[in-house]
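Presented as structure tokens, the chain that follows is alone, the form predicted alone.
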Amino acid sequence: MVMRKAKKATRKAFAERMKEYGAHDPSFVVFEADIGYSTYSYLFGDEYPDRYFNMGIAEANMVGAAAGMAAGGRTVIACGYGVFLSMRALETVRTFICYPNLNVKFLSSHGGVTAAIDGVTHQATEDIGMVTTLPNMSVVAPADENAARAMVEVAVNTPGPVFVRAMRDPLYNIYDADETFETGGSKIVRDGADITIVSYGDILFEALEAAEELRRMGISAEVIDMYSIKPFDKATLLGSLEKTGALLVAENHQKRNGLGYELAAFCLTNKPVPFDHLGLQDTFAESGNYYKVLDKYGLSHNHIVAAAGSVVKKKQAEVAFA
């Protein structure tokens, strides 16, 4: 996969395919807790203010509303912060739309430390811990315009709540316009034979690049981008590893709770195999420069290069002992 600069972030081509969207189904309506213009749900607003309701900064009654018009046949997408949707209304998504497998769409916009500057209030580095803990919610994060725009109809096709966890800036765009995805699907972005690379979202673009270091290092990365976090895709995991023999996951988010949490769980029971995991270690991040922040709490390329050394290195020690 070649990197190409993006011009949008990933929360805006959603939007923007969600207002696309709005026009093949009279039934959809939007939700917004008074960030529009930072969702750019405000997009679908304004071509159908009939179909849009701005519920203020109150995003659990926001939820609450969403889930009664879900309640009367309709699919909506309610619209916020990650971290506001994650945890200020958790409650009611629990009881009044996963509980009752409602039909409610979220765009959650700055996942992870994405929103670095805006700082720890405003960093979603928890939320994966606590929507995938739901029942019935799905969980997908794509990693590019093109993944965004595709994702409004995996969300909407996918019966039940679905968690899409977009990022605050543009970066980079891997995918082509006809790219397909799909709830529990997942893209081997480069292939490898020494190591399997698990990421998703930004922390993506960090897995390519460091797989391009280890190449000229000698050693030959397999970089999975796990963009549907809940379900993920079991088999293509299984088939890299049994390929590789080692995995690292590297994501942007707690490690405790995270992807890397749920990829090692299954690796103890089904493919048990040499194993890291990346991400924030117990802590807050600060406000900052993106990639400053990236590499101060160890999510940046070279951490990846490193980790992925050792894991190659404790794979040929057992190989070796064996």
Second form
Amino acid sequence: MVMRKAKKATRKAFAERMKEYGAHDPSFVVFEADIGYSTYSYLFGDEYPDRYFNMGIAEANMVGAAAGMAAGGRTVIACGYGVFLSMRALETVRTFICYPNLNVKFLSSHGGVTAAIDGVTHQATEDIGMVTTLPNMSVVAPADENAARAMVEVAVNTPGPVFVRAMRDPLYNIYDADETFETGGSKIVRDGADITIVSYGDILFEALEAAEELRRMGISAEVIDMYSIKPFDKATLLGSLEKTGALLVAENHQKRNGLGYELAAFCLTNKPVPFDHLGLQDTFAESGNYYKVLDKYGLSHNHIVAAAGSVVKKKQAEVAFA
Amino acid sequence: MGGQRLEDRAAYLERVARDVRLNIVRMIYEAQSGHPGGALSAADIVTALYFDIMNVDPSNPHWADRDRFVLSKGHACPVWYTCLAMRGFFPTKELSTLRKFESILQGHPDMKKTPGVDMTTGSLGQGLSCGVGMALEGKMLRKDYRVYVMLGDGEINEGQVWEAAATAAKFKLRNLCAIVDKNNLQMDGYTHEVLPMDPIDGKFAAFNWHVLSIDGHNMQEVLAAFEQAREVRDKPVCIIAETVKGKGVSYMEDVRAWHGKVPDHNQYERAIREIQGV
Ligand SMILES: Cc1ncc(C[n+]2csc(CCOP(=O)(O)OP(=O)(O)O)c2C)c(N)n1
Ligand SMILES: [Mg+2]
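Having displayed the form predicted alone, please output the structure of the form predicted together with its partner chain.
Full complex below, order starting with the chain above.
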């Protein structure tokens, strides 16, 4: 996989495709909560003013109204920042959207500490835990522009609520325009034999960088983009673990109730392997340069290299004693 | 300040507010990130609070009897940080660390990191609830401190603001004073386009608040309103301050895009010249 510097944030790529897709599918509408110039939903609004509803700074009301519109069968894409959609409006999302399993889709920007400079209030570092816990909700996290574009159709065509976790700033692109994505899918973005590193979103790039460093140290790491967090791709994970026998999950989220917890529970039941998990350790992050914040909170590639090395050692020790 | 003439106090505050505006622009330029529009519209009011109205002790930021301030529109925090620094809560050189790694000045206010910040904010619509709690605590302890909460005119879209308004009236929180920075803009456009809330004065009045309407850039009016607010019995007070977003920098004034944008080098120099009046 070649990492090419990206110019466009995933939030913007999604919004641009949402506007284009508006022509193919004239039925869905878009709701916004006064951050249309940040989620870029205004692009859709400028093109389709009659299908665009800016509800003001009132996220709980916005998702409640989305539920009402969806109750008649319509698909609504509700846009906002992750903290406000997944936490401020959480109970409305749960009881009025997930419980009746309505077709409300969420463009949720500022996932993880990608909003590093804005500080904790704008860093959605618990969103995955909140929304994956809700029955009927599907959750996806595109890592790059083409993945983000593809998520528009994935969201609209997957029945029920779908939460799309996007990021504030452009990072890298790895996928071609014809790459296909689906709920329950994943991508092996690098083949390896000694350890499986699972990630999603921005940390995927840290994992790829780590895999390159690990190669120089003689460790062959397989890297999986688990862009569909719920449901996740069990078959690909099992196939990879069959080969590598070791798992490291790295994510821009609290460790607790993140994808790592889900995969750890799955592996304990189905395929116990030496395991480690990188994420926020029961702490809030802080403002600052994105890369400095990643490093301080243990999410950058050097931490992945160290953790992967330890997991591989643990595996080798277990093999020696067997 | 009690003995001084209103005109003299206002003239002094106008000079301070000029430095406050200079620092706001400098901080955001230095950080290459932040929200100039709403910080500049609030500059005169926050200056009046910290340099005249509020009873605070910079050497003892946690003094139990101090007046409290909650910047519910937390994104405007450069105005708060500079007032706190200029008032002596921490060295002004810290202002250049805004939004940077390991700074005491977070992107949005953090009460655990910044001396003088009385409440963490940044998620809109919740600060008035916190103000209600602070005022209830003061009332319960029979303390004389007052609680000031500044709200954005877009922020009051949030339903929780009105839940807080109802409870403040229920408990007759005369020690609570809300200020609405009515600059008529929010993030996506004019407030009357995004979500019309007018009449704001009528709404607060209907919630049983005492309402005062002022020009938020006229220091004498600002001072007079805060003094009147102190005299109100049995009701919380809401000051509706008519302001201009980006006030003091001509090309930012009343322009949506300057909500959260950083000036380039030329714009920065022009902003500094305009504020300095040269
Ligand atoms: C709950 C919440 N929703 C959205 C935002 C994003 N946001 C930050 S500032 C802003 C507009 C605020 O407008 P207003 O209250 O009028 O403030 P001002 O004009 O004084 O800057 C928005 C939507 C937020 N910080 N919190
Ligand atoms: Mg405003």
